[in-house]
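In the form predicted on its own, a lone chain appears below as structure tokens.
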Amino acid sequence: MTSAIVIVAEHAEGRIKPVTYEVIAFARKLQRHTSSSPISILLLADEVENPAQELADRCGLDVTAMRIPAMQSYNGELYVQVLAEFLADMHPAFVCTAHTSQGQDYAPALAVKLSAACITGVGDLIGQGKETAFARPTYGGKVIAHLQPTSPTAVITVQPGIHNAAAKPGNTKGNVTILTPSAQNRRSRSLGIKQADADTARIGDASVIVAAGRGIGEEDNLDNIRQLAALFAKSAVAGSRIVCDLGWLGYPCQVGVTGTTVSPQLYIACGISGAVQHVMGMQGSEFIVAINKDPSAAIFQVADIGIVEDLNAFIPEFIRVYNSEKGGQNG
């Protein structure tokens, strides 16, 4: 048994996903809490050289890249098969990955293979005497549960949008080792990945998010939300659960406990009441602006700036003034 922490990287189209760097930041915090060492990264793909080197250069950690020609796109069966075989000999204390659709898919099965604990959706670490507990929201975010693994190994999925992406410590350089394990599909095969529409994709990567709640009134008023988002570079449109349930936006746009956890530089909440389930998904934002005509809306309790106004009047006027000021400066 070792005290090692292993991170399973998440990637797509030959690039490391930003959430992987958040998991690395979490792992370093876990290392300080538990005196575990070392931290290493595993990466599974058919083409591994470039993303593995990207990881090693940026984070200064050793990367073991598993080249799997049979895996042209993510396949949960192959992940479990390859990881279980490799980690069985290592006996790490913790295996960490992102709490994404991918991580949620293979983590429980991997834990079963390793006879390990599985704690999903972890947001933070809590000191419990000489022990460390993992904090995760439950009951729709109304309660924070503190969980401790009782097995030698624990598989942990880390909530995105909570931990700032890890920076490389000093001039440390990580080493890359490439292995080619024997692996083959037995019960399933991947047919590829279909990207979501641009309007609903990658809210987790946006620097600015403009989010719509039921308070926008009707679906046609999403035009105001899109026009406001268009004023900012690297922006995205998101929504509360009710907006997605109504079909006004796709579920990839949903922010909250049952959607995506985000931490953009700027979060503009439009017509969002501030239910705890939604706030849990965006409270890590650097700056929060709330627009709501109800002065007692709970969203104002977490906002840095609160605007009590009918958003369908305020947003068009704001855009008009912005464009007028911009035009004057250009002139």
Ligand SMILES: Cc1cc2nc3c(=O)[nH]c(=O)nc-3n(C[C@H](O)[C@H](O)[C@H](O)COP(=O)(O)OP(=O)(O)OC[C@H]3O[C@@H](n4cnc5c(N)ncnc54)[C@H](O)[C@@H]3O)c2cc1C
The other form holds:
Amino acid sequence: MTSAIVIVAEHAEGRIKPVTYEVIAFARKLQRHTSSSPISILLLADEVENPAQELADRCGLDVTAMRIPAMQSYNGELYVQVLAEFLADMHPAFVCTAHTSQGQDYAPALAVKLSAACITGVGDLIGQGKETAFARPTYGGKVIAHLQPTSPTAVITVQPGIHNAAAKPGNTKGNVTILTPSAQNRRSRSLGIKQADADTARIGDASVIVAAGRGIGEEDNLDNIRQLAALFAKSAVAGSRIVCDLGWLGYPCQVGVTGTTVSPQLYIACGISGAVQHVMGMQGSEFIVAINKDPSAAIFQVADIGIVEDLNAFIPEFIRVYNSEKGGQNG
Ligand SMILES: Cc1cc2nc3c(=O)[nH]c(=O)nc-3n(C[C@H](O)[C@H](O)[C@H](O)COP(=O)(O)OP(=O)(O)OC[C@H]3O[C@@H](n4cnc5c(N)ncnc54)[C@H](O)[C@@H]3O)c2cc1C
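Starting from the form predicted on its own shown above, please give the structure in the form predicted together with the ligand.
Expanding to the full complex; the earlier chain stays at the top.
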């Protein structure tokens, strides 16, 4: 048994997903808490060279890249097979991955194969050394559970949007090792991954998110939200669950515990009450602006700027003034 920490990288279309860098920041924190050593990264893909090098250069950590020609897109069965075989010999203390749909898909099965604990949706760490525990929001964030693994290995999924993807310490570059394990999917094969509309799919990567709540009143008023979002580069439109349940936006746009967790530079909540299930998904945003006509709305408790206004009057006026002062250029 080693005290090593292993990170399983998430990637798409040949690029490392930003959430992987958040998991690396979490792993560095775990290393400090538990005095574990060292941290290394595993990457599974059919084409591994470019993403593996990107990781090693950017993080300064060693990367073991597993080339799996049979896996043109994510396949949970192959992940479990290849990771379990590799990690069974390595005996790491912690295997960390993102609490995304992928991580949630394979982490429990991997833990079973390794006879390991599986602690999912981890937000933070408490305690030091052997007393280190994993803090996980539960009951929609109303309480925080503290969990300690009792097995030598623990598989951990890390909640996105909480840990800042920190810069690497120093100028060191990691080494890349490429392996070609024999792996075959026996029970399922991936037919590919289809992206949702560009408008809605990328809220996890957006720098600015303009989110609509039921307070927008009706679907047609989404135009205001889209126009506001269009003022910013790298922006996306998102919504509360009610807005998605009503069919005004697709579910890939939903922010919250049962949607996506986001941490953009700027989050503008429009007509959103601030229910805990929504706030759990956006409270890691760097700067939060809330527009709500109710001055006692809970969303103002997490907002850096609160605007008590009717949004259907405020947003068009804001856009008009912005365009007249900035000449309508993207900010
Ligand atoms: C198990 C579970 C999981 C859930 N998961 C999620 C989740 O992932 N994401 C999520 O969002 N919700 C989730 N919910 C639902 C959540 O509890 C709330 O019901 C939901 O977030 C409320 O959406 P809202 O803020 O858009 O609507 P409302 O609560 O109806 O709030 C509308 C707000 O708009 C304001 N408003 C109205 N008109 C105007 C106007 N003209 N101008 C300005 N402000 C105005 C009102 O003052 C009010 O504050 C979940 C619930 C459960 C039970």
